[in-house]
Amino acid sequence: MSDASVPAVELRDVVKRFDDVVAVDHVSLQIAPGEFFALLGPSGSGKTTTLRMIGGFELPTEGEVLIEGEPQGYKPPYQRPVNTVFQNYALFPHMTVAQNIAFGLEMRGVPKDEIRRRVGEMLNLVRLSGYEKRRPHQLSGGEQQRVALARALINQPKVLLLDEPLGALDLKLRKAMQLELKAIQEQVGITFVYVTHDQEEAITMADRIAVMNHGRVLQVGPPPEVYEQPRTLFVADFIGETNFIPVEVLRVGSTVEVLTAGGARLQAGWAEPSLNAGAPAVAAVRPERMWLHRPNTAPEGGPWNRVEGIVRHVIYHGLDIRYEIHLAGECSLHVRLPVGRGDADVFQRGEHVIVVWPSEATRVFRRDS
């Protein structure tokens, strides 16, 4: 039984270079036993290379990879207590579902009775009982993905590595499989390290997220923390939808005060530590934290920021209505209001409105970051 105090996976100052290109740049991470951990970032951010170093498909140029406290050194993938699920599933087309799942156990010489029992358990786990004799071409994309998952889990790895395994599925099936994957991970209790460029996917499934860009880890934390409290302009922009308002910093201290190009004074709940008075900056606010009022109904004073604008576009999205508000002389804001609550469905294009949001929902970043 593994020691819960020892990380399931640890990266210590890991660097990976390909000739002159630094793909992974001094990454240090600790992933807890039984955690669903997501590596999130755009193409070229280093997330897949990081996963491949954990799995032994690539070796670090510098630094060290440990699994359950044991340095992996130059061990190849088959000598590491990990298994990998790839985006293309890599199922053997000439084998049945049962044969695909049993393949790893057969290679290790496990007795046939035990193989049969464990294959049955895996089929139950991934809800494919009765599919034993089918071949991959007879399965849907989601069913193939489940077979690949069962084949990886049957070897009882300490860590399961998943490299964009849902990327080939259509949107509706991908959303359904997100919930299934999370439920399976919680049931088996194995550490999952999951690579994705899809921020909604990471937020839905992961216990913690590491946001990567240009080979570096910019922020690590639970999804609500990363979403609500981004520490860099990139994280605020990459995860979710964000309004960015150009501002000038007026005061930094116990309160942060900024001035918009249109002359509105705003207060912020947080600002980058390097910001000083007079610095050009951007104030970041999530669209769902904003509300619209007509001029004679907007709240005055208190912990509220407010700016005036004109409704430019009204877009119905089912659960919410999205408004684009043009601010005088500067930029536009996007506001998302739930349908059927208050005035959410009554503002018209061309109408003069006041945009209001809590001061604490405002985060200020250096403009050059």
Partner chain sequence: MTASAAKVARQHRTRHWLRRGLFVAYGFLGYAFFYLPIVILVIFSFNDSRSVSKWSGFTLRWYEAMLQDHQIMVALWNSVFVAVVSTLIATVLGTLAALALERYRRFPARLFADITLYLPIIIPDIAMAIMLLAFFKLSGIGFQTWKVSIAGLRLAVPYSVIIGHVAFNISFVAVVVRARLAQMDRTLDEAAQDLYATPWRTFWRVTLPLMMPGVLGGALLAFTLSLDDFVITFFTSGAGFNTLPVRVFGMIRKGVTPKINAVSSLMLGFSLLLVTLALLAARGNEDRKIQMF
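Numbering follows the first chain given and starts at 1. Note that the rigid core is defined as the largest set of C-alphas that superpose within 1.5 Å between two forms. Because the structure is predicted, anything quoted here is derived from the model rather than measured. What changes on going to the form predicted in complex with the partner chain:
Ala168 is not among the residues whose C-alpha shifts by 2 Å or more between these two forms once the rigid core is aligned; its shift stays under 2 Å. The rigid-core alignment places the CA of Gln156 less than 2 Å apart between these two forms. In the core-superposed comparison between these two forms, the C-alpha atom of Glu241 has shifted by less than 2 angstroms.
What's the form predicted in complex with the partner chain like, now that we've got the form predicted alone?
For this one, just the chain is written down, with no partner chains and no other molecules.
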């Protein structure tokens, strides 16, 4: 059934408007069978609306939703081969755990014996055996979450839609459930479309991430690619920690060169294609790519960028030490250095330092993007 060449879910130029609000703006996506696909973006970026259009709870204003190559058109939710884990779980309060989980099979007329057997299997899978007779309000948040998952998975959908399924759990439980969800997904092999506003969650769980903002998909790719090669300022800012240095573009093309407000020339590995020489821009560098040197030990030449600065703050974080470095021109950088390289490498507040990083780790963006 799962022909690898046919996407499990495809969105073709989908637009959704609510009156004058454009919730989803010309989104096209292809999600492969068995993929763990994350829709990542801040609140209000259109993630839920996108998910609801796949589930059939909203119909696109324009464009098309296909599931396993089949256009869904006006199909209502109960005719689509997908199931949903809702943000607040939406467990039926008047039914027991077993009745909740059995609901989908019952609606499809599966024989009673088979339902009983499969409910048992599901309870096993989510480690809730013995909870059959409980009511949802007698369960903890994590347990409710697992019932919601079992209730959806028992139907063996082609695609499982999850809307911030861990959002209501506390941090520790959320971490544990991330691993558990990922393990379950690998075990059942069902395509997951997973909505979250937590970039860390998306990075650790997903095979691919689509970053959304203002209803648009800005970038799609595997987590390392999205993290290391953000293509817009928004993506660079939203995912992980980033240093931004205001610059002016000197040269674009095969090599990119920019000038900081403090007068330093920087080489960059990549610049947004629409940038031209003379344009105001922002150079972005991840803090963990940077190193600090004392002025006399800094490397000369080579594929490195260097700027001078003064240590403003030193914050000890256990695994690493974070420095805030003040640069000329009212700009500061955050640098993360691993702990344990000897006392000589610990810098003091007020010390004069050179910040060094590989030029290929520098990406230049338009200021307005």
